[in-house]
Structures are given as C-alpha cells and as structure tokens.
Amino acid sequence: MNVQPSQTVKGKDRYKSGVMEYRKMGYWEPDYEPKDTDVIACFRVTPQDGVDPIEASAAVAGESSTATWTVVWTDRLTATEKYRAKCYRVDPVPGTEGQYFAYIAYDLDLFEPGSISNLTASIIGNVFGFKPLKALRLEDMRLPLAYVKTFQGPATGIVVERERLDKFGRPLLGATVKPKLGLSGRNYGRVVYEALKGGLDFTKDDENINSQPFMHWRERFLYCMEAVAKAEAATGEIKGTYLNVTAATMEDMYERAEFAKELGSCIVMIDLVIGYTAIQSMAKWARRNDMILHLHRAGHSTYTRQKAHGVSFRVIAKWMRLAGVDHIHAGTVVGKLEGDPATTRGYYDICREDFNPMRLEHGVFFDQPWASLNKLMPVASGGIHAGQMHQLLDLLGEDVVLQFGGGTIGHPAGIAAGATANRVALEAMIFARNAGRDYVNEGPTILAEAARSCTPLRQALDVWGDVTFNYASTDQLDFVPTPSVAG
C-alpha cells in the first residue's frame, strides 16, 4: 500500500488537550527502524468501514502500549517518544479485502523481565475490543534475545526428558484414558496399566478430570501409579502417566503435584485454562522437583481458530516455551482436530528448534532465537490411528509423542492389544526408514507387511485404516509464493 509518512505532532501542540489522531500522536512511525532489543509482534488489522488502515494500525500500537482515547498532560512526566509503542509498516493481507498486517514495535522496557502475563496483558489487553476495529488477530510475535533470556524455559527439555525415560530414536507413545469422565479410580487404573503393558511409553488423563464426585484426584493417583508400577515390572521399560494436577487454587495443585511425586510419578500435567501465572508457577515447581511438565491446551480454539480475530497457536506455542512448559499439543495434520499442514509444522518448528528463521510458508513471520532455553515436546493427539503411521513420522518428525486415545482403547481385542498395534506399527516404520525404504509412500505396504506377524495391528488395520479427516482448515497459510524466474 502506499505508505503516508509520519505525521506526528511536536513540541506544545502536541499536548493541547482534546482528541487527536493516533498516527498524529506518534504510534505511526515509518522511518523506524526496530532495535535488536524490540518486542514485535504482527497483528492481522481489519479496520471498520471508513477507518484508514493506517490509523487503526496506530490505535492498536497506542492502545496496547501508552495510549488513551485523548491527550494527557502527564505524558511529558515520562519518556515519552521511548514508551510509545511504534506501527512501522502495515501491508494489505494477500488474498483478502480489508485486512492488513501490522507490525508493532514496543521497547524492552515496558514489560516486566520473566513474566507472561505482563507482557499478555499489554499485547492482548483492552486493545482486542477497540471499536474502530471489526477484528483483530496476533499472528506472530519476535521476542528479543535480551527478553528470553530472562525465562527459564522447558522445566526438563527433550534430551533430559529421554535420558530419564530410556528411550531413543523413536516417537515417544502414549494415550489418553477413555471414557474421560466417569470412570472408579480402580477400572481408570485398569486402563492404564492395560495401555503401558500393551507397549505405551505414556498413558494420561485428559482435561476435565480433576477430583470429580465419581473419583477424586487422590484415589485416582493411587491407583495410576500402582499401575505404572506393575507395567515396569511386567516390560522392563520405563512407564509415565500424565496425572492432571489442575485445580481451583495453586494451593490445590502444589499439594496434588507433591503427592505425585511421592507416588514415584515421572510427569504431572496442568491445563492452559489455568492461566498464565499459575503455568509459570508449576513450571518452577516441576523444575525444582525433576519432574515433567505437559501441558494440555484447553480451551485455545477460542481464540487460535478464527483466522480474522484471536491469537495464532503459533504465539501461544512460544509463550509456553518461555513459561517453561515440556509438553504441549501442537495438532496432528491428519487427526480430527484443526491443523493445516504447513501451520502446524510452523508451530512444531517453534517447540523444537534452536533458531527459528522467518518462514513464511510455513506462517512464520520473524527471525526468533531461543538462547539455548531447552526444547519443547509436541504431543499429537486427537482422532489419529495406527494405518497413518507412515503419514505422522513424516510429518511430525521423531521428537513428538503420539497419543492414541480412541485409536488404543477402542481396539476390538481391547486396550492391551491396541496399545501392541500401535507399538508394532511404530517400530516397522522406524525399521523401514533406517533401512532407507520411502515409508512415506510405502506406508499402506509395510504396515500390511508388518500386520501379516502381528494379529492386533491387522485388527487396528481392518477397522480403522481408511478413516480420514479430511476437512478444510479454518487457518490457513496467506502466503502467497512467487514464482521463480528462469535466468
């Protein structure tokens, strides 16, 4: 778009009391060129019928750093040209009438050294309900060396999470208990041991069990880690149950985490839903007592999904990282829950890499160190089977864990068995790939290959292995290549 200059006011016309223009203000800044030690972040802007791109784009820099609707005095009792957070480019949204990205820059020094929810509470504050806007979206954000630093990011880190575990060269297994409510303590136990026997590295509880009426929180711990007991002893492998610590009070949860850990357990899990001090809280817990934080993303759709109005999970994946999160649900792809497949690889690259570069195609925005803060498990999990095994490894690489829920619990010959399938079907294909087969397109033939040995994995095979998801994603990427020209 074309790009109008600054027009900002100087000197006492600056201060006179009365409305002025945002862009007017100083929040619309051009010429300037971000600092090393900048937070940016990317807004998807659509303003309402009428108002200039420009100057929504500079309401939402005023309104997310020092802003309000009128001229202050007291203004000139701060730094002000320092504090003001500054809208540098704005481009119209390939594809798209009425969109625009913004792109923000806001000093270091207006948010506090460690804190999420500092720093959400500007980026994300009132500025989401501006009435000059119709929507708003926070698609990216670059955090500078100098702010991650102050993080003490994943509580353990991939590579001390499989030195714990034992467990290398290979996707990490796991499920979630089925039913997920209204299960007694002892057949919920039952489960679990059945999956960890059957060939599960994890089996885990899922958002919405806490200390229901129908088991408390303590009977069920009991009961999980006496399973997780017998399953060692039965395999010789080392086994985890995520047990959900979330509560209402951070009281609740210490308590409930502790007694975990005097169960012997590897892993406690929380929910996004807790928020983002008390996700910070138990990360430091977790890191003091060597234990294994997952974090199960309820509740994000509320706000990831929108494509025009909300949060990217891109976003919410580095904020998590910072918080100090080990586990945390990235998408599948294939499974029943929304992913487009170069979104989500955009996110997993987030969780797992030490430098992330700006991708586009892949709905990365920006440069990003991570300053040697330790590496983020994804965890796929929703509507996934063993028949997409060859599809999961490539897309979602080695360091993920796969949780089977329905795709282990559902099986015909029981959760044992389906819980074998998925191990059989796993090592196959990591068989078939270090001996330099194309699994991708192989998959269906080494799979069949492997079930031939293997009664539960042609059991899981003839029941589920055409079950697809395919349905269009409500997130797609707006790049837009552009073709190269032959020289």
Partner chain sequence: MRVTQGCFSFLPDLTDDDILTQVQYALEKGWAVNLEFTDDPHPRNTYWEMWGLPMFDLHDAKGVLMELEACRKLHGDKYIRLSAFDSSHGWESVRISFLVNRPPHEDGFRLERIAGPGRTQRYEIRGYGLDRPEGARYR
The other form holds:
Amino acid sequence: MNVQPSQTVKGKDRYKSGVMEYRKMGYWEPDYEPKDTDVIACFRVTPQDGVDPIEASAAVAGESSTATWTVVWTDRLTATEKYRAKCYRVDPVPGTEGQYFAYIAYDLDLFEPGSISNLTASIIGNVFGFKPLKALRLEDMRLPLAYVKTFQGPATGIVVERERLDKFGRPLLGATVKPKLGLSGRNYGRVVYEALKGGLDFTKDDENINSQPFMHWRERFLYCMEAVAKAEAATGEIKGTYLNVTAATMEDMYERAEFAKELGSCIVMIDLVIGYTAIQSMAKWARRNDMILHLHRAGHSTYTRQKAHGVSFRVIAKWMRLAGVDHIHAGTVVGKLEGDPATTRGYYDICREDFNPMRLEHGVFFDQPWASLNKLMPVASGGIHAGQMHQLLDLLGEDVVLQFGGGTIGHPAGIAAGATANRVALEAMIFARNAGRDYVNEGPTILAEAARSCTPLRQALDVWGDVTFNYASTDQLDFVPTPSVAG
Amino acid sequence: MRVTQGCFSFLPDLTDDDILTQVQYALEKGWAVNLEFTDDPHPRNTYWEMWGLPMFDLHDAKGVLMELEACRKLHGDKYIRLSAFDSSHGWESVRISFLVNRPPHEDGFRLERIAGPGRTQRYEIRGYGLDRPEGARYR
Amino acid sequence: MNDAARDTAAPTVSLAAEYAASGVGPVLQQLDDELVGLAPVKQRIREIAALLLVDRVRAKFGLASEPPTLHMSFTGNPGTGKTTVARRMAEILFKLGYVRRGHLVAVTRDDLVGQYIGHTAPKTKEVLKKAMGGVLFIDEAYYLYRQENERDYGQESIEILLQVMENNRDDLVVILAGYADKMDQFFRSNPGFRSRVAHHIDFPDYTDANLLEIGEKMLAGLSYRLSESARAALTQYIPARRAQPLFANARSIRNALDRARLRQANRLFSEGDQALTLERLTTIEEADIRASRVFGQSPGA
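Write the structure block of the form predicted in complex with its partner chain for the protein whose form predicted alone appears above.
So here's everything in the complex, that chain up top.
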C-alpha cells in the first residue's frame, strides 16, 4: 500500500483544543525504528467502511496508549512523545480485502514490570471496542528481553518437571477423568487409580470440576491421593493427578492448593478463566511450594478462534509463559479441537524454545528472545487415541503431555487396559523412531507389531483405528511465502 | 511385580541388539551415556550407584555394551539403568533413560498408611526387598 | 542381491559394479593424490581392498568365508605417512562394511597405560570404547611391552587389547605402528599379537625427490611457493638433513618449511620500506632456506 508519510502536527497547533486525526497526533510514524526495548504488537485491523486504514491503525496505537478522543492540554505536562505508541507499518493482509496488519511499538516505560494484567490492560484494554473499527485482532507481540526478564516464568519448567518425575525421552501421558461431572469422590478416585496403574503418568480434573454438590473438593483430593499413592506402589513410578484448585476467591484457591500439597500431590491445576493476576499468584505459590502448575485454557476460544477479532492463542501462550504456568493446552492438530499444523507448531515453539525466530509460515511475526525463562510443557488433549501415535510424535515432538481421556477410559477392556494400550503404543513408537525407522510412514505397522504382544493395544486399534477429525480450520494463516513489497 | 520406570518398561525386555539401537541414537545426538545400578528402586531414589563415569566422546554403541556386560557380571541381580545426558544450554540434564537389567525376581513395594488429622493419610512406599540387608535383597 | 541377479539360474555379480557401489574408488584415488611416492604401500592397500571386496561378493554367493582378520601392522620410519594411510584405511573399511563408523583413534602408550595399580585397565578400556566401530591406531606399539620389567603395567594393557582384538573382531580394527626393527622384536616377544595381525605393510623412506615434491605440495597448500634459487637450496637441504640425527622424512620437511616461513616473515619486516606485493608475500627466497643450521653444520653439502 502507499506509504503515507508522517503527518504529525508539530508545535503549538498540536495541542489546540478540539478533535484531531490520530495520525496527526503522532501515532503514525512510518520512519520510526522500534528500539530493542520496545514492546511491539501486530494487530489485524478491519476498519469500518470508509475509514482510512492508516488512520484506523494510528487510532489503535492511540487508544492502546496515551490518547483519548480529544486533545488534552495535560499531555504537555508529560514526555508525551515517549509515551505515545507509534504505528510504524501497515500492510494489507494478503488475500483478504479490507483487513490490514498494523505494527505498533510501545515504549517499555508504559508497562509495570512483571505484570500481565498491566500489559494486557494497555494492549487489549479499551481499544477492542473502538467504534471506527469493525474488528480488531491481536496477532502477535514482541516482548523485549528487558521486559521478559521482569517475569518469573514457568514455576518448574520442562527439564525440572522431568527430573522430579524421573521421566525422560518420551512424551508424558495423561487422561482427563470422565464423565466430567457427577462422579462421587470415591468413584472418581477409582478412575485415577486404574489409569495410573495401567501406565499413565498423570490424570487430570476437567476444567469445571471444582466443588459441586456431587463431589466437594476435599473428597476429590483425598480419594485421588489415595489412588496416586497406591498406583506409585504398584508400579514403582512417580505418578500425579492435576488437582484443580480453581475457586471463587484467591483465599479459596490457596486453601485448596495447600491441602493438595499436604497430601503429597506433585501438581495442581488452574483454569484460564481465573484471570491473569490469579494465575501469576498461583505461579508464585507453585514456585514456593515445589509444585508443578497445570493451566487448562478454559474459555480461550471465545476470543482466540475467530480470525478477524480477538487475541491469537500465540499471544496467550506468550503471556502464560511469562506468567509462569508449567503446562498449557496448546492443541493436538489431529484431535477434535481447533488448530491447523503450522499454526499449532508456532504455539509449541513459543512454549518450548529459548528463542523464536520470525516465522510467518507458523504465524510467528517477530523474533522473540526468552532469556532462559523455563520452558512451558504443551499439553495435547481432546479426541486423540493410540492409533495416531506416530502422527502425534511427528507433529508435536517429545516434550508434550498427550492426554487420552476418552481414548483411555472408553477402552472396551477397562481403564487400566486403555492406559496400557496408550503407553505401549507410545514406547513402541519412540523405540522405532530412535532405532532409525521411518516411523511416520510405518506408524500403523509399528503399532500392529506392538499390538501382537499387547492385547489392550490390539483392542484399542480395533475400536478407534480409523477415527479422525478432518475439518477445515477456522484460523488459518494469512501469509504469502515470498512477501510482496508493499507498494 | 514389574517396575515400570524408564522409557521402555512396557515393551518386552530389550535385547542387547535393541539396546544398541537406542544407545547409537543417543551417541549420534552427542549425549554422554551413563550406567547406574541399585537394589533399591524406590521411585524417589534418585542417586543410583554409578558404574564409572558417563561415557563421553564415543562413536559406537558397542563401547557402552562392553561396560554394560561388565556391570551385569557384578550386578546382574540388581536394577541397571542406562541414561544419556545432553549438555546443551537450556537442557543440561538427562534426555533418555531406561532399564537394561532387572533382578530375577522383583519384590515390589508395600504402601503404608498412617492416619493423619481428619480423614487425611500419610503414605509411605517401602520396597519389600529393603527388609533384607544390602547386597542380599534379590537373592 | 538385486532382483535380476536372483532371477537368473546361475547368478552373476559384476565386480566392477560392486566396486563402484562401495565408494572405495574415490578413497583410493584420494590416497594416490595426497600421498607422494609410497608405491608399494598403495599397492598393498589396493590388494587388501580387492581381497575384502571379493570376500564380500563371495559371501553373497553363500560361499563359506570366515570373517577376515583385519588387524594390521604398519612399519616404517617416522614421517612416512603411516597415520595418513591409517585414516584412509579406516574409510575404506567403513565403505566396504567391515567397520561401522570409520573413525580413527590414534594413541600411544601414555593413553593406554596408567601410572599406578588399577589405573591401566580403565585407561585401556576408555580408549577401546572410543575406538569401537572404527580403527585404533597404536603408534610405537612396542613401548607397551618392556622386556626388562615384567611388572610393567603395559602387560595389563596388552592382555586387554588381545582379548578385544579376538572377541570384538567385528567391532574394531587395530593397527600397530612403529619402526620395523623394534616391531619385529615386539612380535617375537608377543606371539599373541603376531598371530592376530593379518596384514603387514612396510613404509619405505621417501626419496629425496619425493621429499622435494612433498615440500612443494605443503607450501602450495598454504599459498606459498619457492623461488628458483630457494628450490635449489631445498634440494641441497634434503640430503643434508637426512644425514643428521632424528631425521623424520616428511615431518622434518614440514618443520624446515615452518621455520622458513618464520624467516620469510621476519625478512619482510626488516625490509619494511618496500611495497608488499602479492609476489613477495607468497615467495620463499633462498635466504629463508639457507639460514638453516643444517647448512651451518655441513657447509659443503
């Protein structure tokens, strides 16, 4: 698109009372070169019909930083040029009429150190409801090294989690207890025991298992820990169950987390809906108490799934790595929930790498340094089963928790058999990969071979072997492999 | 009872040829391979006895197997585990670990419960073998 | 075996095709190119490669064949190319499938034998573990055995080596190297080694002409050349150096040329006011060679 030069009004005219276009107030600076310490955001802007995209993008910069709808003289009491966010680049979205990628730089002083709430209050505060925009989506952010360093990061991290669990060289295995609702504590613990004894490393509370009439939280915790201890004795392996401590208030959550610790649990769990401040509080608590912190991304699809409006999950993943959780659900590609392979790969890289290079083909818009912050273990959950093991390993790698809920509990020969089927399939696939076999293409053969000495796996393959969820993704990437020069 | 620690405990016990494939994988990644043995496989027993130092700079898995054979000669009645260390920044820990020897009979563990306040229990896992003195546990 | 071969009643195998498929050709060519002279050595290496290739083909016909013993001894004076040839040998064995990795681990007594009791076995095993899948090259192997001291720790190392050479024939190849006379003595005293070494290769000293060619190749590799008069000086230098003690063939030439490069650099500094042309930067002059002590000690040479 035509690059409009800066139209910033200088001198005393800039602060004359009245309404002025955002691009004239200094929020459009095409010559600006972002500093290493700037926070940078990339928004997908859809202006209302007739609104100039540059003006719309400048308005986003203004509304997410210093501006209000009219000129205010009190700006002149501040170093306003520094605090103004600067939109420095606007590109049309390839192949999509009426949408634009706007790049906006924010000075580091705009943000409180170590506070996701403060960061998000600026970047996704008022601006998403701004009338001149039809829709607005935060696609990605570059968090400068200087800001990353002000965060704790994952309380435990992938490496230490593995050391504590004494489990290396393969994905971890989990299952969410089903049915989600209605089991009594005693019945619930049965599922946990069977699954762990059968070969899983973890079981998991679902996001809406808190403290309900059918099972109060203490019942669940007590029976679950009986199950964990018994499974550890039966296998000689360390086991865990994510006890969901999500509750109405921080006080309640701390009480539940403390009780989980007293009972000897190695892991607790929270839901994304508790909010960023509560998440950071729990991350600090987890670090203080040697606890792994699992985050269920409950609610995220309300704002991550639609392409034109909301916040991309890759940004949520970045915030959560800063905030300090140890596990985060990040998609399965092959399962029942949203996510195409390239975009999901981008999420996984954000969780697990120490440096993310810009990779538009994975939806990663910026180089992102992580300053040796711990790595965040992605969790793949929802509609996956043992017959997909080769694809899961290929797409998601080794440092991931594979959660087979239905794929464990729905096994025709019982929960323990379901767990064994998954574990055997996984170990056989890892072995084959390490031994140099073409495991992606030979996957079904490798599984069939392993099933010869493992009846539960044979049964699992018979029941689910052909189940797939092939639907078009609603959030595919917009990029052209060789970026065209913006004319 | 079968202790299921390590990466391949749910597969049939690995043959020496199987072990060679996995060791070669580790060597080609540039990891140092280490052998450890114990007669106390409690899940929280982190520090098994080292069989010499981790083996650095090897090209071929057979070198590791030589040491494993020697270790089995002396400790064939115990658990032996093989692990590989990755020294690269950001990991600096074990990358893969699996059992390469088990005692002829695995005693398993007893779960002790001690009543705590309210309905809580304190759990303790004890290896049955630990009732016998060190060195005589799996004979 | 390919399908075509399987289908015919009397199977045939093309030796040329096997040879091409093995990739040994380029390694032999490289040996030819990088090493001056050494015709008898190259001939022996070719013979060994041919033998191993034929062995492999015989195995495809199902003909009885013992896994060949591949341990070797390389005898010759220092600087005659033994280590370089060993490195190529490792590659050849790898290409023919007689070792799995094809690397070379070069050691001497100090790497194998310890200083105190209980030190030797771990040291020797450490070396053996690193050599697995490749070639273990033991230079001046006879120092492992000290006739005058029967409690020498070298004996322990020898026993471990012999055991591995016998039991792990598929896993590594050992090449023992050193002076011919000392090696003969060593084999006489250690029949265990003698019986396990199948190929003896003798490395002759280089001729004066060989050494001159080697010297010019070394310099060319470093982007230097000899002026006409420097070349004449080096031609005189070689027999003079040979007549002196501790002569080490190609190694002595390398050392002499290293010193000549040092003198050239010094000379360029002392002539500092002249323009530095590419010509001057790359040329070794007669004076750079003549300043050697070798000439000082035998001025007429």
